[in-house]
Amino acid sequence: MRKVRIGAGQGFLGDSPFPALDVVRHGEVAFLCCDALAELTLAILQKLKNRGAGGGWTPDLRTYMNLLLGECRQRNIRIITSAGGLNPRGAATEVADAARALGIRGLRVGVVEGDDISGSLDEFLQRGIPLDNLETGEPFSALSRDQILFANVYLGAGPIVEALDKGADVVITGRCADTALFLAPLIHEFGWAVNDWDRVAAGVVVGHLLECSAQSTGGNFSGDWWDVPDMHRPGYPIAEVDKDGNAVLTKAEGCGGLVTRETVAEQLIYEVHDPARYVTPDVVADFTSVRLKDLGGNRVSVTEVKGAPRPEKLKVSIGYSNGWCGEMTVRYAWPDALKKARKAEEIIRRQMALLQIKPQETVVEYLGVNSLLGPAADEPPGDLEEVGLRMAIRTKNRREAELFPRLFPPLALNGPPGLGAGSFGGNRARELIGLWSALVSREEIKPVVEILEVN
């Protein structure tokens, strides 16, 4: 039976590109899929644009293309990436520039647009299309129009399939479902009907297992992670899929990492709310139906996936200006390190009151005590050797956010003893971007696909 091999090349903005190169060189894949957008990545890209430090696409796109384009061209491997971010067309131009610099001609770059609906928000509201907050139920009117920075819909696999059908060697998308990147080549290769829910769900499961770098191959593993071999060079996951959606998850030969039923199962339930209803633009997948079998030799089979019809509405992620953050971290040494840090917090809070700094939100963490577990952390036994105090506030205006960190340096002489030399960190005020999630009917969204040829 004919099979298609798909390799994972990226799990987030800032990921290492070198495991992708191992997948290309040693994975015998037909497609390399790079998931560059986490939930908050568009906010990061928007901040870079605001500072004049980016064009809206991921800043590491050129690095990936310089490293991978030539190698993929030699092996007829097609690249699919969501690195287009807020500006897929600009990203496509970047890819074309990289190809020309590498002497590659005739490369066909597919651009998927239509996820950006920021220009349609007013029209939607005039037509009575609600964009109520999916998590809180707040009406969209709670946001002022001048707060909104971007609004992007999570697209499904359809436009990517169209780009592949049109012969794209590289497909650049903006916001789309992570799994869509990996599902699309399977629909393209096998001709699955978009309402073949079990097969489409199987493709979504494959995508979910591949989308997070080495998390299926021993990275971030909660089991015997110390036994995962060669973690300095993890092999990113590869899926070998047949026309019925049955898959075998593995990794490239010669790379580190580990593929077992346990490593794969851990990724399967990663970031899942209801495992019986994993909702994507393409299908609602039932992760409880999945059967994993360890075949040995870093191979795990993934079978029996069931799916239900796709939702009628698509998720929209709306970024909005949400005030400013002022932040500072200081560190205290033994003896009584925790007591000193708590006293420092008290001093800062009382000085904030004197200066009438009135934050909308305050976060306090004691590094080494509760910065990870929060209120679930137990009171530490004994006298700790060192403790860090991190305080952050969210304010409506920049002035208060900039003033807040300035309260901390005087603690060196005016506060508890034992403040660590050079301990001050995080003293720059920064703008905050909030995310507003909503739903919109898929009939309102019109994706556009165009093929650009590099001459």
The other form holds:
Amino acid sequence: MRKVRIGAGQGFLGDSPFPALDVVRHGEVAFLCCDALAELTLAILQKLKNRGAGGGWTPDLRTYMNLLLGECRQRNIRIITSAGGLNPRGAATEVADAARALGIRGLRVGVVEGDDISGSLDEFLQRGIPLDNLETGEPFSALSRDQILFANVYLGAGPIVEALDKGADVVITGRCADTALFLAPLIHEFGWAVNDWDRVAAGVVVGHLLECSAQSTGGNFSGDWWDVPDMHRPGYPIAEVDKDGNAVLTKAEGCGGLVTRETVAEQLIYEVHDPARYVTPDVVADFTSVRLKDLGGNRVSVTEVKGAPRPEKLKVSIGYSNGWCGEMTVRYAWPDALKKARKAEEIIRRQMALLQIKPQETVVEYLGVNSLLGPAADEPPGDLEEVGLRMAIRTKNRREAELFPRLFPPLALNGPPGLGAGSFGGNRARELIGLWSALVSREEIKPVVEILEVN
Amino acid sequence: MVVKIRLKELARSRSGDKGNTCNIGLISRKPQYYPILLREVTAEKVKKHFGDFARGEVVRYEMPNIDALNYVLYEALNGGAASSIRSDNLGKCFGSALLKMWVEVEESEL
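Now show me the form predicted together with the partner chain; what you just gave was the form predicted on its own.
Then the entire complex follows, led off by the chain already shown.
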């Protein structure tokens, strides 16, 4: 039976591009799918744009293209990436520039647009489309218009399939469901009907297992992670899929990492709410139906996936300006390191009162004690060798957030003994961006696909 | 005889974020431990374990196909991702935190 091999090339903005190259060179894949957008990434891209650094697409796109375009061209591997971020069209011109510089002629770049609905929000509200917050139920009117930074819909696989059908060598999208990047080539190759729910769900499960790169091939493995081979260069996941959606998950030959039932199961449950109803724009997949079987040799079969009809509504993610954060970390040495850190906290709090810095919230963490485990952390045993104090405040205005870190350097001379600077001078106020999720009817969303030919 | 052990002895975990909501996948190290997880690691106990970090509801889902339980903790991430001012703004360490929980098991179950 004919099988299609698709490979993962990226799990987020900031991932390493070298494993993608390994997948291209050693993975025998027909498609390289790169998920560049975590949930918060559009917020990062918006911040970069506000600072005049970048055009709204992911800043590492050029690096990826320089590394991959020629190698993929040689092997007829098509690339699908969500690196378009807030500006897929701009990203496409970046890809075209990279192709020209590399001397690649005739490259067809597919651009998927229509996820950006920031220009339609007023119209939606006028027409009685509510955009209430999915998590809190708050009405959209709780946000003021000048707070809103972006608004994007999670598109499904449809427009990517269209771009592939039209011959795109590289497909650039903005916001779309992560799984759609991986599902689309399978629909393109096998011609699955939109309502072939079980097969489409199988494609979504494949996508879910590939979308976080090494997280299914030994990265972040919470079992015996020390036994994962060559973590410095893990093989990114590759799925070998047949026309019925039966898949084998594996990784590029000759690379590190580990594919077992355990490493794959951990990714199956990652960032899932109700596992019987994993909602995507393309299908509602039942992750409790999935059968994982270890075939040995870094191969795990993924079968028996069930799906239910896709939802009528699509998810919108709206980014909004949500105040400021000022923060600082200092560290104290033994003896009595924790006691010193607590004293420093008291000093900072009293100075805040003197200067009338009144944050909406103050977070205090003791590094080495509870900064990662929070309330689940145990009382520390004995007198610790060193303890860090991290304080962060949430403020409405920027000035207070900027002022806050400046309270800390005097501790070096005025406070308890044995201070090692944490991040003096390195901290500036950072803008907080909230994400407001809402639903909108799919009829309201009109994705647009265009193929640009690079000459 | 009943013994008290850390959940770490029985299970693995992976956690992540969606907005201000955190989910923790708790996966049995051996199939025979799955019934212990079902009995011992209730949603109520998880909510209590996370104290001030679990401000909203905690819902538990079952995934018997991979001997796993999935906990969804609402209002758990200090506003979530780019709105959080915590060190662990994405809830990646919630999985580790859950493995600290003490559970009671019959020695014969191990």
